[in-house]
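Read the single chain below, which is given as structure tokens and is the form predicted on its own.
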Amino acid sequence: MRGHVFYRKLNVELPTIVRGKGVYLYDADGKRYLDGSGGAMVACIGHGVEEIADAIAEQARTIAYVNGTAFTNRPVEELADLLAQYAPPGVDLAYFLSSGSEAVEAALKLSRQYHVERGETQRRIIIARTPGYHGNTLLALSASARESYRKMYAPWLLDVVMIDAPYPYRAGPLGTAAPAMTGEALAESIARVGPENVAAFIAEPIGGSSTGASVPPDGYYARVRELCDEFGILFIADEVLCGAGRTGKYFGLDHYRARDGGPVMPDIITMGKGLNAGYSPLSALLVKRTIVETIERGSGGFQHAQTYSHNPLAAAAGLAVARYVRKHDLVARAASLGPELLRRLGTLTAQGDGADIVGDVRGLGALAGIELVADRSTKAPFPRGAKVVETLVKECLKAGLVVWPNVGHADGTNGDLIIIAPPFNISQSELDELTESMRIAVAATAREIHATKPPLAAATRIS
């Protein structure tokens, strides 16, 4: 452990990056990567990029902080603007927070809120899906199937229904049933536990790291949305990962219909990473103007306070954001990506070296899952005593190369995935270099999975 600060990981040598420029990171040592993960799914429209610097450096000057509770700003107002903008009708007001963390635990404490104000107490059941991840504030934490950060504060942690996510990779013999695919699996959990009990449903319309961007079948929507109009329950679209134009289109939930053929209406719906691209810590809630206009008729304000909430040089940098994202039509960008980054990343699972591990390649946009099997035709995953993912990793940071591992997706321990989740405006010529070092990562990996003695088994717990 060197000098005073406290990291996450306390077992690894972080190198120190001094500068970023585009898709690449540079360290102290004068080694390059390439940013194939945007850090953790925020970096979407590059690093370094001026114009973001200029206005961060202009608010600054202006106005830097002012008390949420007491004043207005004006990147606040107009930030909120933009966004209603790209929202559903009547989906349109914005509360600003500071990580996708807090936007889920306020989601969710403002669906209880609502609830409460509208005379229906005994409604406190928030159902959620497995795999699924939310955040690490204990709200959010507890609404997650992330049994690694579960286990330590089990004992905080409130009881939130699961219901099994669509998971086209794992539905079948060794996967989910049916209802999962179907959305009949949150109609049979709503029935088992009494709509009249049922705040919430959270879930991310396209998957995030927990099913390493698995997208949902059609249809899936269209009946979440019924059965919560149905029951008087809220539908939140935890759009953290999956929104501000990473999958192609602005929002996640944005690629599915309602049964009429109009949108998937959300009541709520939270916003972070690509939100602010990593140039100021932001998040969002995006509410129904219905939700708000019941609490302004009731108390008169949401019970949820945060001393940098409606932050003007946060909205000032997610306004410089937003802008430069429509200015330079990255959504149409990250559209027009996908299909070519899945073509790419899809030939590892060509006969050569390492792709015997390679189970599968999915994804939407400029986001894209990689899935690690032991087992091709069955799908196993690794025992996770293994860690091949975060040997992958390790590869990867010597090709070059920053990707963004998970793990327990499988069964709720054994499982290895990795996530790109590249700049939206990366070249044709730094694609190439991400799929090459991505190629020789994984070439390394499978050998010294095989150099292993006795060899690595697949796991016997499979979903």
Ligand SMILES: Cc1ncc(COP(=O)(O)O)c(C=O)c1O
The other form holds:
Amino acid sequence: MRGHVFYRKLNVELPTIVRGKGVYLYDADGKRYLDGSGGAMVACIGHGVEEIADAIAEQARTIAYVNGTAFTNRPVEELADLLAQYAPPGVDLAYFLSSGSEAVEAALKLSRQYHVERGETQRRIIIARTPGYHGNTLLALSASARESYRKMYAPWLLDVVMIDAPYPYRAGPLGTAAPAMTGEALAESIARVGPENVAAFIAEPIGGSSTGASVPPDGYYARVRELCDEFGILFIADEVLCGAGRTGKYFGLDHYRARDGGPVMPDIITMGKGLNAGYSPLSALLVKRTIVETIERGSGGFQHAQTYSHNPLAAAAGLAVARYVRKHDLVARAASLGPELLRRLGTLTAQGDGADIVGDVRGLGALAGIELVADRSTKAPFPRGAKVVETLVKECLKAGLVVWPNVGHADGTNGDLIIIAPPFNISQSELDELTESMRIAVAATAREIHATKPPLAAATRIS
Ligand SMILES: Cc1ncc(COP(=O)(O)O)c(C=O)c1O
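Output block for the form predicted together with this ligand, input the form predicted on its own:
What follows is the whole complex; the chain from before opens it.
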């Protein structure tokens, strides 16, 4: 322990980062790191972009804070207008907050308020997916299937109905016909709890850290929309991680079509992370106009107050980031990055020491997941106690590469994967460097594992 900062992780010495430029971070000892995950899948335009810093400085000089219930301000108006251009038709009213968890918390509360104001006060059930992650505040955590985060607070969490997430690598013997893959798992859960009791279904359109960038099959969200329409349930697309261009379209849900060939319409979209690309905390809800109009005609206001909502400084950063993304055509760049990234990372399964622990490489756009397994033929995960992904992250850092770990996706406890989510404007040579550092780190991790006797494999075997 040093100094007076209460760090989240208490038994590690954290390097001090003193600056960042492009895809690189530099620490106080002069070591350079390639930020292969943009921190927590955030830094999508790279570090140290001058025009974003200028926009923030200019806004700070002009007006940094007003309360969102008393005043409006130009940056939030302009950012809302800009987001509306990307939003599905009619889902175009933006409510700004500071973090992804806050956006999810607000979205879930909004779904309840909407139903109550329509007189359907019995609608209180939330359906979410496992694996899945929506944040760390208590309602968002209730909707998150992350045991390691939930355990301590279990007595305080609400009952959220969990259905299996579409997870192609672990779809089981039924494969693409499995209820989790077709959307029928949602139909079953709605029937079980009574459709009239369900307020909302929340899902990450493209899997984030929880399923390691798993991509649900075509037709999945068409079925989700159909069910939500049939039973009056709100569909909340949690785009905190996969939105703002990360997967090569502005929203993850844009990769899917409804039965009539049109867009799959969410009722509420949550955004965070790439919305501000790390330049200041900002999240947003994009809400269907008819939902807001119902509340406008009813109580007249959203029952959700936060001091920093609709903040001009954060919105100015968001506006500058969105304009930068548009000016440099970075969503298209994220799309073209996808095959380049997967081709390179795919070589990890075939070449070099450590290929035997790489079970799967997948993803979309500038989002890729690498799943580590004890046995490639059975897909058996390593036991959690072996801390395999922790070793890999440590080896990556040693090799000058930042990646994002996740655990528990295989069976709730076991499972190791990492996410690669570089800035969209990463260059070819930087991609080569990322892959090479990854290869070195995977090989070192495999050596450490193989040095452990007896060989590691989790008791739970998953086909
Ligand atoms: C899909 C998703 N939703 C919500 C959150 C919570 O966001 P935050 O950590 O900014 O509160 C995350 C964070 O990882 C996320 O990936």
